[in-house]
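The chain below stands alone and is given in structure tokens; this is the form predicted alone.
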Amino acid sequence: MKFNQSLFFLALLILFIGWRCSEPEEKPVLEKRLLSQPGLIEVPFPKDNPLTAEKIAFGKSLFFDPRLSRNNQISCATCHRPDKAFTDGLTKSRGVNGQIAFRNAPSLLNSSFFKSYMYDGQVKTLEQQVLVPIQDHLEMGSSMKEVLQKLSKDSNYKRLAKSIFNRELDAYVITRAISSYERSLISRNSRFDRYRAGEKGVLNADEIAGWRLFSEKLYCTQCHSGSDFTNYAVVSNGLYSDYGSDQGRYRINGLEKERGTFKVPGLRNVSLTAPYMHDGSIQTLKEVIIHYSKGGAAFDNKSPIIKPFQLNNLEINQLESFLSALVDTSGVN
């Protein structure tokens, strides 16, 4: 019988546990909900926008609706496809009318705890990350103004808006429920996660000599870390000597030292969301393995971390193997 998540939602609510936490002032103050996908998970979510199940059918809806775009043509799925763990296995994505996207579509599993958005980790919350795309002219080409103009005249839409929200159709709604549908799609139950909870016989000897290079004789952990196997620090990796036209988080406030600097990705579900970096400019995560070997390119501000290894065929191999047993997309829907 095919589990029925929406319904699933639905019962859990009542489990809603009451949780505060001191943060910064421009982030906001975050509460949990229990979701199953599959097991109980913790979804933090902003106090002002509640996680229920009306709200992310709601945001699903959106998500996959093309009247985003300034053409009627890409939605927010177009980029972000479920089936490819909601990158797109594009260099860098298409928007509207075949322009080329700035950067490589990441992944959206997760989001929900990620602690910033974009690759220059500018963008402090989903709601606000919603807006991006949308008023980006290489991607949806579009306004908040035009969209709503198209999306009023649809009484279902302005309907729930009413019903979920109680006001009219407007960029609240349509950024809270969006938002909402996103932090929903969770991937914590990998084979990998089963195997640090106990279930030793999931992973076969290759993954675990590969989980063992990656955390004890690389320290890939001093980047990947936490549970979805980022820092989220904004560094250099070293990809070029020179970033050329996209000089990383430098273009948000002209600092030096953060030119070519980037938001470490996660790395769960990685041997699905080819081709990788901020450009999509490596396509295996061999190649991946091999650039960091290398140490990277001379670089000024080259994280220090950064440094030349070496590995056998059998080792890469091995490395590749655990980062496949980071897979687990039972949370799309």
Ligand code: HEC
Contents of the next structure:
Amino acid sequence: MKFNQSLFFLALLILFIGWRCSEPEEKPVLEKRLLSQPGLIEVPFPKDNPLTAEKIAFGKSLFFDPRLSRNNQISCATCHRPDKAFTDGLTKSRGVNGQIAFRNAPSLLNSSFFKSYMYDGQVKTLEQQVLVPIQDHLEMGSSMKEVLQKLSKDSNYKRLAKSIFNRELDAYVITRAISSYERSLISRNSRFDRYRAGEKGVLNADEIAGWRLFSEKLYCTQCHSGSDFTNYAVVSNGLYSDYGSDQGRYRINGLEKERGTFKVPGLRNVSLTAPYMHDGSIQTLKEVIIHYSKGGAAFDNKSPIIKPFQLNNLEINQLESFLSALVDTSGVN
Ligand code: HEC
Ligand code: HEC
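Since the one above is the form predicted alone, can you give the form predicted in complex with the named molecule too?
And the full complex, kicking off with our chain again.
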């Protein structure tokens, strides 16, 4: 058989791409100076977007830049405010021209560690996610083309794109810079973390009792597990018996068994991120606990784990105290 050069190179290319894809994510140990957290923290990032201090700073300027929206009034930080653990305190966020966004804004702290993004869990990387709010007509209502037209006039951004990425300001630069800033938002030093690391006396007796309830007596850790208190499952916690205008992941894939299912949210900094649930329908942590104690609403797809339980007032307060011990915003820079 005659040697076919182009097929040979195609095979080489496929091998090369396959090899690149199977490479594990790098887990560098970043310096304390970069992430103001104690000790050294491993922050995962994709191989094609190494985390550097320069990129984080560039991404931060973009994150706070309202020119990413159609009317130049809404930045990422409008809905993800640092003082509210990168949420906005609203039931549902407000986008361009006062429009009400589809959902409640989740926290971005520790988003570098998340295994999936959005309440449907359908977005797999922070880089991809950046495109969503820019184009969402209820959020920033713009397009990458429009954003680039505006930002390309900014000589500082142009210079940074060249010096950091060695290319013109484009979608590649914007998505990689913003996601780098998001990766720098680490929250790993709550009083609860220090308690787990063996520091005595950082949690009081009620908070410790609340942790016992959360992890042993009740079923919370069957979903809110791991270092960010989520197992990333997409399930229904029985919020409604009819989810109305937001049917959760069903809207993505039309699968009946996914009607009313949402990604289990992480619980770090949860006392700063009210109101709660995908639609911000529950105002306080106490009301969340009461929701679970009633076993949620009757709903076909409700997770069988969610069952009624009884807690007295003291125990409700203890569980709430534990959840409040998960606050740590020292990594916000
Ligand atoms: C108008 C308000 C608004 C703006 C502006 C906005 N977001 Fe969001 N963000 C939201 C809402 C609401 C969600 C939840 C959407 C969903 O799950 O369907 C979200 C979800 C996210 C998530 C997923 C978090 C998770 O836990 O899964 C990330 C990451 C994110 N936004 C980053 C950004 C970035 C970066 C920008 C700027 C380019 C931005 N957002 C602009 C409201 C906003
Ligand atoms: C079967 C999985 C599952 C179990 C078990 C579970 N949750 Fe959840 N939790 C979820 C899901 C899914 C959501 C989001 C639902 C939505 O947005 O509609 C959620 C949301 C929350 C929220 C709101 C977070 C936010 O940022 O909006 C809190 C607080 C919470 N759960 C606490 C608890 C506590 C306390 C327990 C134990 C009593 C518990 N959960 C048990 C799946 C679970």
